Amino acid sequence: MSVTESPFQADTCPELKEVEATIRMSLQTQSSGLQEMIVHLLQAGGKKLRPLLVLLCAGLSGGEMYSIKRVELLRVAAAVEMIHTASLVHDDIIDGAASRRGRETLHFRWDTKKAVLAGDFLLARAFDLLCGLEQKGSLLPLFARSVALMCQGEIRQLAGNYCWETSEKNYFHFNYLKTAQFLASCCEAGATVMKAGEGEIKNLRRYGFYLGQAFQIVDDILDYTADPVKLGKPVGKDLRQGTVTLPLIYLLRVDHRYRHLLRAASTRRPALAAHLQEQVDRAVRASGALQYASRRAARAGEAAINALQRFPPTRSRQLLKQIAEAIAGRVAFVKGQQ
């Protein structure tokens, strides 16, 4: 199953259209310049994975309460998508990316200062939505901590750029801070609005954690393998920026020559020469690193699915299972290249 197939379609979860409407309403502003940037962002669309997780986890644990809590859920789902979009705006600035989802990034089309402020505006409006909820006493601390962890993860990863000694343990810690914990928080938020029990929340956080782990590994694989047009953003940026992800960690573990080569090159200048990037890229593809990373992503996807087993076999559970399968399926072709 492709990541763009049924688990991510609006007709699978009709509430996603209402989430989009809530986002548009929340982001209206009298500043014409800011509104132009917001419209540009909203037109790019996106998979809406994070609001989908909020809604499906609420459906899984809420039962008849779902319709009663519908408005609150829409606000939470809109808030998490706005937080995510803000993080992408800021990530694109950090990465110097020219495109995202097939469109120019804000800082590329306008300028960095305006893009930073647009990202801040998204965050402010997201937390404003959360402030109006009955469960704000638990949701506000949850997402405040989650955003703080994302920032910590980005700073730590930047500090580790061109550090060719990065271990798998460190990689998975970055993975947790940048991606996995936020998806876990989205799952927890849906269950929290439904006033689910501690055990249900724990299992849904576990699902979100492993889903996020798989998602980030897949993203790191696609940076080596994907068509940038189909992916909607540039590829090869991790290696260009000295970001050490799981495929490269595997190569440096099984072939120490490249560790010495990269270390020697970095002593002369931090940025890697184009010919060296190409050489390392070919070595990653030939070493079995992509297959190894794909297996780790599949293992995380299976762990996410296992976390759902204690829930009754409802449509929400089936869709959550399909999401995990779809994410792992984005790199299923890699397994056949061994």
Second form
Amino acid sequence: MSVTESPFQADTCPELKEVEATIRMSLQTQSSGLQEMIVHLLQAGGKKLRPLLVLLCAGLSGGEMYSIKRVELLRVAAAVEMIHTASLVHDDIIDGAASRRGRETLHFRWDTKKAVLAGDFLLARAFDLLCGLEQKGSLLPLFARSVALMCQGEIRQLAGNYCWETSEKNYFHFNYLKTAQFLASCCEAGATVMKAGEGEIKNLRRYGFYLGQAFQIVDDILDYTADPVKLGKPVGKDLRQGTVTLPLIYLLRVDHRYRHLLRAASTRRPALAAHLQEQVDRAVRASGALQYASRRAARAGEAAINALQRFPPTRSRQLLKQIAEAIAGRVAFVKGQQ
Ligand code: FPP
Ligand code: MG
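Having seen the form predicted on its own, please provide the structure of the form predicted in complex with farnesyl diphosphate.
Every chain and every other molecule in the complex is listed next, the one we just looked at coming first.
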């Protein structure tokens, strides 16, 4: 299994096929140029983690209500995947990345202007889906806030590029803004549709938050370790672009020589010199930074699982637990490496 494939798809949640159909319907357009880009994106698939969280969290707190709220849930699940895809289209422009999910990115295949507009279109149609919901009074502000936080996370991360003093606290703040809070909102949305109580919503947000935290740490580790073909996107870009993530923070804490070296080179924007990148990359691997980061991801995964404890032991709870284990397991191979 490649790292882009989901270990928890169709057999876990047959509704995902219907989520895909809802997305396809919502993205129909008369504009053939736009439609071509949408088809390109949809053919890439993706893990569908966020829709799965909506559906499973609804299953966990909904019981028999689930079938009554099914259509509403499919719409929410489709909307969160569309928001996520829009964010990736824009993120790839920001990163200048040529591939995503094993395919060319929109801005690379078409151009940046068209890719920006395709991302905007996805976002508009996602909010259009949310506008048609019975629970729109809660879900529209939830996702409007969540997208605003993602934007703030990206801006803060950009502003922090080449700041080799970035602290772990700062890293976990970006991690929250960019990723963890959105996953927490997906969990909250599923529970909200089921009219779950405050306590249940709080626990599911906690699950989504820690799951998201683990997910982003793993993503940041894979940027150092993965095979780009298997990952479906370029690797090494964080270090090259001066983005300071958990493995690098660890190295710079335990070995101050690299902090001095990088500080001296920080004027070489927009990309780090290749020889320096190689040197720091080797040091990250040799320092135990990847093992450290993978322990932090495992700890977050355990915290996510703990948040599920108060729920009855249903199939949905079991699947949410398996998702947390599978996410931490994406870096299992790192553990034995030096
Ligand atoms: C991928 O993470 C990117 C994100 C988690 C968030 C991107 C958010 C925005 C661009 C702002 C919101 C925009 C819209 C349209 C909703 P990464 O860059 O760490 O991972 P990567 O390796 O996949 O690039
Ligand atoms: Mg990125």
